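What follows is one chain in structure tokens, specifically the form predicted on its own.
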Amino acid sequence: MSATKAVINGTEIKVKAGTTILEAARQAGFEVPTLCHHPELTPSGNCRMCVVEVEGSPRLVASCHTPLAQGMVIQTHSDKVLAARKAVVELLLTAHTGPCVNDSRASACELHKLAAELEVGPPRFQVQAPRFYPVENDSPYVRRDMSRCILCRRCVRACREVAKKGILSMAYRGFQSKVVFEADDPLNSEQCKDCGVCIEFCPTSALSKPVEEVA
């Protein structure tokens, strides 16, 4: 089998043709920071927070899904890559502010980790006002409160690829951008019933068990 020969890090690396640069430097012992991805599902480079640089390249790269090229170097955690990182975060928490700071939920939450870890302060961006929806408890399955939403999709694939259902979506654009059940109805449809599997895939708590259910 053809293996791919590159360097990260400063570190010389040999790995099997076809790995990505985010598996790569995962084997070679660099954790890379992600949101939208989940190794059980299929890379989608949507929230950015995995980019990389790569020596010759005009932009940063998106590790996710980027096959490792033979002869590539590439550095995780220059300061252009911190840089990159910080300010997604910092664009992501321009709307996913609010109680969920204090909410026994938040302890789980993947982006308010990766902000403690990168040290990212309150929003500098001037942008219209956070998103703000009222939460769900229509299913007896499912709370949503998509206030907490990141758009990262994790839920829809999840939806898609593992429970094989696909009744989640995106719809709307822009600022205004959302993940959907059917026509934007309440999840309350005997077609999302006792599975749970966008619960576990959702990294904020956006979805989450229904209260009563929580321990």
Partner chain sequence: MVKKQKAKARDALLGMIKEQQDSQGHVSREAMEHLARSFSLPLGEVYGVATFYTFLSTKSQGRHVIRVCQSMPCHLKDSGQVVDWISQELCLEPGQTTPDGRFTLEVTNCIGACDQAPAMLIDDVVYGGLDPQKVAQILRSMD
Second form
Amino acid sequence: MSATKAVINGTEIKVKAGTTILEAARQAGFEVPTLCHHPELTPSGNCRMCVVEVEGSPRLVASCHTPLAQGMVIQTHSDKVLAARKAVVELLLTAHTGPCVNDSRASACELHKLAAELEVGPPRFQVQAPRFYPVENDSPYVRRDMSRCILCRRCVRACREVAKKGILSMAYRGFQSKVVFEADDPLNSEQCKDCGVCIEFCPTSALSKPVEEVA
Amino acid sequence: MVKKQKAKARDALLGMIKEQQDSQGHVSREAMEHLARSFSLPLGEVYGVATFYTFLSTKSQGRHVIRVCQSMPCHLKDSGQVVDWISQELCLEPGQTTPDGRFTLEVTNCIGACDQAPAMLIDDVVYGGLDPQKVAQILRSMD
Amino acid sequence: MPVKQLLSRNCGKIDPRNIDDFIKAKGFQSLEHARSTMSPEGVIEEVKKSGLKGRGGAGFPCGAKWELARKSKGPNKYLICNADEGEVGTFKDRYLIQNDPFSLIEGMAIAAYAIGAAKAFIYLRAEYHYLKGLLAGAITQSEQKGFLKGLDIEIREGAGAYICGEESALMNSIEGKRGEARYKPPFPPTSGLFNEPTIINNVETLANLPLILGKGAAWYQKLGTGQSKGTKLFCVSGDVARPGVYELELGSSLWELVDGQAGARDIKLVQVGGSTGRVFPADRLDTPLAYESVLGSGAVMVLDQSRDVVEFVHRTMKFLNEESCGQCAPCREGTEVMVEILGRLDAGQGVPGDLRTLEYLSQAMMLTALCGLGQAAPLPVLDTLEHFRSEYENRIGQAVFIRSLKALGA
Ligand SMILES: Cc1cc2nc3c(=O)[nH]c(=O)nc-3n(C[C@H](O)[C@H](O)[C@H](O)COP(=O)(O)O)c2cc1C
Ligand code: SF4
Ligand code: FES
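Now that we've seen the form predicted on its own, could you pull up the form predicted in complex with its partner chain?
What follows is the whole complex; the chain from before opens it.
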């Protein structure tokens, strides 16, 4: 196996050929934030949270799916990178409806954690009609609150790659995109069993274990 | 080799969904379920493809689909009025189908007929240089 | 004279349904010449020497791309002709197919020979379904005459999605999937359709090949400028007396095209390259049409002084928002936010800070979006903010005034 040499944040590194920029950075001890990426899933590259600056590239590069190339000079935390990541978080918060502040499920939301880390202030972006869907509590195994979904597709990939079921898919297009079961139907317990994999992989409170309604 | 054949099978999906659209006027749930079975795909995959493309509809459409171009070059030639003329002639708004099931009216993005703006597609035919008389005449000539 | 009739030499002169007409006009001679006297590598070398760059919008050097595919290992290589032509204001590929489909077929056969592809696809947009019969006829006739030995050309139709013109989304669509863009690398010449090495070229790029191999790279590269060789088909639309397709030598000025050829009067701005193209105010029309300055797909849209810049940008952004595949966050959410802000400004209800937000968001989208759509979507916003800033500023807190103007029909 040949090795790839590069420089990340001024540190020279040497990794196995084929390693992604993200893996290389983490090996070198630099924490690059991610949302849609999960080490157990194939990369998707949809959230663009993990962007880094690569010398000579006019645009930022998503580190989760880009292999490290020989001689790359990379910055993971330049001002340009931080500003872009912040904007991405702000954009994801824009369409992510619902008051998470008083929702106990939301305390573990990776998006809100990132917002805090990147010191995202009051929302700069607004849309009048964010994606809103009624909460689905039909399945005995999964409670779906798709208004909270950030379309990272981790559940779609986890259901296919980890649970080996593949019952979740992407539907519609653009801003209306949605993770659906069958023809945008409520989850049924015939197909969706109690494996709970999607819940585990969801970074937000979109998917959770159903709780008994408190009277 | 076996794996490859499976991948190749999938590539016929969009074409077969289109066939449904063309022969039935829409892609019904039954058709999607049938396709899902014959491609060994979850229904959601078929639904995902069917809802991505604007020339596919999961809801029933008229015998003729009118698509008025609303992109900039046609807009500059008053394509908004073309929609109005059709709305008046057929008493329907964009997105609707006439009660007799003859026409569905839609607005669409650039159809590549900007040199004949304002233009529209009815099914597969382009009509350009539209004016109220021409629109009325075209609509009346259709079955 | 910058006006040429090279690419369009057969347009209107031959019967596009009859291969004999095309053969009489020296059709297929370049292909025969290439196959009988040149190696595939030799063809690639010739195309590299000609300086031909992609005519689909991105402008990548054609020969260099082919070389990558030629060198890629794999039993199956694919050639795809991109006939999705979804860019607003672009209709030159339609013009070529309608008038001279055989030149495209000949170009495809040359490209397939060079890269070593036995299978080729033409991805035809759904809106152009009426061209399918003509194209299929041209393929069948070419086959019958024995010009397509060892090459199978199949037409695949789109189903209504601008993003499917983007090469990786196009491949997903041919694979029967949602037309979402793929991240790169890998690039198509190494791993494209069905994960095999693939070359995707625009209709016009391919139609240039018979010319280049017929007359030689040395002849071809005398046309145009340093970085832009050959001629280009331009599609002029909007406020002009004579909208249509014009073939000009690369490097001709925008003024020559819109004023000299198409007869524009009283110009306010010209957008070159479609919805994500660059915007030029009237005093910048001396700009040469070339890869060094501006080109894109060849769409050239003219707006006269009576037009409203903010409405134009709002409408353009609505298009991009409707056509975003929705996969990556910056484009999916960013175009929605932009439509919201531009809509507010269009209605005269802009709020202080809107212009700064537009600029901040533009920067982020250009830097982070996954594909060319999201990366280029902010360009018309930024260009018009630069050249027509006061028109935007006038939209902040002017709702009452604008409403009455619109009511008056002004
Ligand atoms: C959003 C988007 C839409 C595109 N649409 C088209 C198109 O309709 N036709 C086309 O030839 N290229 C289109 N392209 C460019 C293609 O991705 C690709 O670069 C081109 O087909 C390559 O061919 P060429 O090198 O011959 O130009 C588009 C690119 C983007 C980002
Ligand atoms: S439900 Fe969760 S895991 Fe699935 S796409 Fe939405 S945010 Fe991602
Ligand atoms: S983590 Fe890389 S794009 Fe989402």
